[in-house]
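Given as structure tokens, the chain that follows is alone and in the form predicted alone.
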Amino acid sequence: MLAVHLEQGRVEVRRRPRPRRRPGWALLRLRVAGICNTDLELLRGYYSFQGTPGHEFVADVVECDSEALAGRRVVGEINAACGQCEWCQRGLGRHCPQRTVLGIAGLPGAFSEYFTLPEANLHLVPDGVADEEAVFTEPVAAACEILEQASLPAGARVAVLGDGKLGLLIAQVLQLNGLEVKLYGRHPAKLAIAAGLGIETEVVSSLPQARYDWVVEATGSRGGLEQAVRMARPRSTVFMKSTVHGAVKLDTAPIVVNEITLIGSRCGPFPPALKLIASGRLRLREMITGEYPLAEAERAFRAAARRGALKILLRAAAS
């Protein structure tokens, strides 16, 4: 089979043996996968990564133990937990100390013709939802996680900082859940996607100071968190969504003085994400910048890293 390999800043496509599944796991055949900012950061050295990346995917179940999954089209949660520890027993397997993470830590990722995941991680794609929409499930779930982590009052004003892939999804999810969102970014064409749903947008020249009780930082940059903190009012909350390679320098004095709450936010629940995608209310296809065969992953990564790019898809060859 073909598999993408990242190492020392290089993207290669290699031939590897098809993986064998273990009991309770499923062997999956890739249909389509999405390159996200985390994948680009892995290429730059995040987590000292080397191996096969990829965690946004739609796949067919080739082999499994469960009859309900056999031959079905699925998406999957990325954390493979032990199922036994305190965190797993509390339903927080994403924080399991023994977990591996698809395409990020200890588990070969989805940028491969075949890969494996625990059956418990898999969710059926609803009929009528195209692969090009379902592939957004993982980042839409990450956007939904904000609503799981805090009780935002109906109609609350929320600033989303960053008009990349995740920022656009967060703005849409929060707006559709009754919040008053303003999306700040640098790219008019990207902001237009959100504006099409009635979301207020602004091309950044200078950011407001101390204006919001709720701020989401999704710039994907080292300086984004400091900017988000400056936008926050005393006793406000800032959700941190960016994962970047290298240390982030931050003056903590205004956080302490203004008693600002910082909430780290990453993976989220798949069922509400799939329900929202199936509703057709998200503008997803407009976020697809390009599509490449898996065999042309190097070109795809270059395209994903270009300024102004949104979602780049990798598609496996038809079997």
The other form holds:
Number of protein chains: 2
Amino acid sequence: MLAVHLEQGRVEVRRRPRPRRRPGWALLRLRVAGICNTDLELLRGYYSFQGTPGHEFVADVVECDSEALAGRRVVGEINAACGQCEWCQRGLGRHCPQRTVLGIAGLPGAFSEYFTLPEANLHLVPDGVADEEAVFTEPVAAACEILEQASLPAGARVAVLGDGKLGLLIAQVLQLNGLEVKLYGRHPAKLAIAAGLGIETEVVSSLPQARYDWVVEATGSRGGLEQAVRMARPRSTVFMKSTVHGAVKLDTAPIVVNEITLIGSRCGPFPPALKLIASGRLRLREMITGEYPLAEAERAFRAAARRGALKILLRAAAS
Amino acid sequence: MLAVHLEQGRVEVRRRPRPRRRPGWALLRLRVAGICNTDLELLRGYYSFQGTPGHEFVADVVECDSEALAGRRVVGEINAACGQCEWCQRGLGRHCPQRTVLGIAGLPGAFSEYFTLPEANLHLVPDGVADEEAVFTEPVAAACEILEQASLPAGARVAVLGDGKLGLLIAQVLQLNGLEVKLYGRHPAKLAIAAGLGIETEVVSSLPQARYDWVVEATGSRGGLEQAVRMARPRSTVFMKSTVHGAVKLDTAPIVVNEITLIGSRCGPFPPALKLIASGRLRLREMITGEYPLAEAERAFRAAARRGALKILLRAAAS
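Switching forms now, from the form predicted alone to the form predicted in complex with a further copy of the same chain, please provide the structure.
All chains and molecules follow, beginning with the one already shown.
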């Protein structure tokens, strides 16, 4: 089979033996996968990564134990947890200290014709949902996570900072959940996607100071958090959605003096994400910048890294 | 009257005219004041401060409008708010954007024979409470603030990082509120004060990793926040109690990946602090390292800056 391999800043496509599934795990055949900013960070050396990346995917179940999954089209949660520990018992396997993470840590990823995941991680894709929509389930779930972590009052004004892929999804998810979102970004063409959903947008020149009770930092940049804190009012909440590699410089005094709460926020729940996608109300197809065969992953990564790019898809050859 | 003056890293005691009170404000005559780390930071240039510092005090009311306050012994909240804005209406005058702050921003402080504060800021000191105890009300209130900002479950294990003045008070306040505190510090003599209250203590050599659901960062140092984050488990909460001057370097990835919540925490409510002090259960007198007449403020500041020092008091001459 073909599998993408990242190593020392290079993207290659290699031939590899098809993986074997463990009991309770499913063997999956890729349909389509999405390149995420985390994949670009892995290419730059984040987590000292080397191997097959990929954690946003739609696949067919080729082999499994469960009859309900056999032959079905699925998406999957990316944290493969032990199932035994306190975190797993609490339904928070995504924080299991023994976990591996698909395409990120200890588990070969989805940029591969075949790969494996625990059956418990898989969710059926509803029939009416196209692959090109379902492939957004993982990042839409990451956007939904914000709603799991805090009770935002209906109609509250929320600033989302950053018009990249995740910022656009967060803005849409929050707007569709009854919040009044304002999206700040640098790219008129990207902001226009959010505006199509009725979201107020602004091309950033100077950011407002101390205006919001709720701010989401999704710039993916080192300076984003300090900007988000400046936009936040006393006693407000800032969600931290960017994973950046290495230390950032941060003036913590305004956080203490204004008693701001910062909430780190990562992976989220798949069922509400799939439901939202199935509703057809998210603007997902407009977020696809290009599509490449898996065999052309190197070109695809270059396209994903280009300024102004949104989602780049990798498609497996039909079997 | 005598008043301390800080300017360009120097402490002087100057003669000044007695201040005039505004309507609704009280003229106060100092009894005793405490030097706080913030005062030492102001001396180092925090807030580009120049003027009379001091915000921990016990004083007598010399002139006022309210009969209930005339001639009484009081402590006072340090934020002088407008009383009109949204924050003031919500009872959060300490976040009023128009506020001045006693001895910190726009309002001459308590290291002075006479000074003024709004009557609304003043609280009577119960008769049984000595000046040397009541002078801790402001920092005890800052410790109580943690309990206002989050619901810590009864008996929860809390790590307090830092055995300085504020760390010691936080450890005591949390322990006396039914939490199971462990205090990490560098000074056996300081830790012994907390141990006297039944608090578990440890001289820091290497800190535990990912062990606590609740961590309070009170080191007053630039590196404290990163250490506190390392001690915190996934989905845990870290209270930020240190105001340090300038940018800190922080690896934000573990905050995002482990979905840690950071809560900036500053001034707190005086009534529960006074109640706790009046109970006689806090170990406050042991925290007093030395006492100086107001006229010897320069020596007092030097003593407060010395390694191992805890609270240094300034006492006004008897009138």
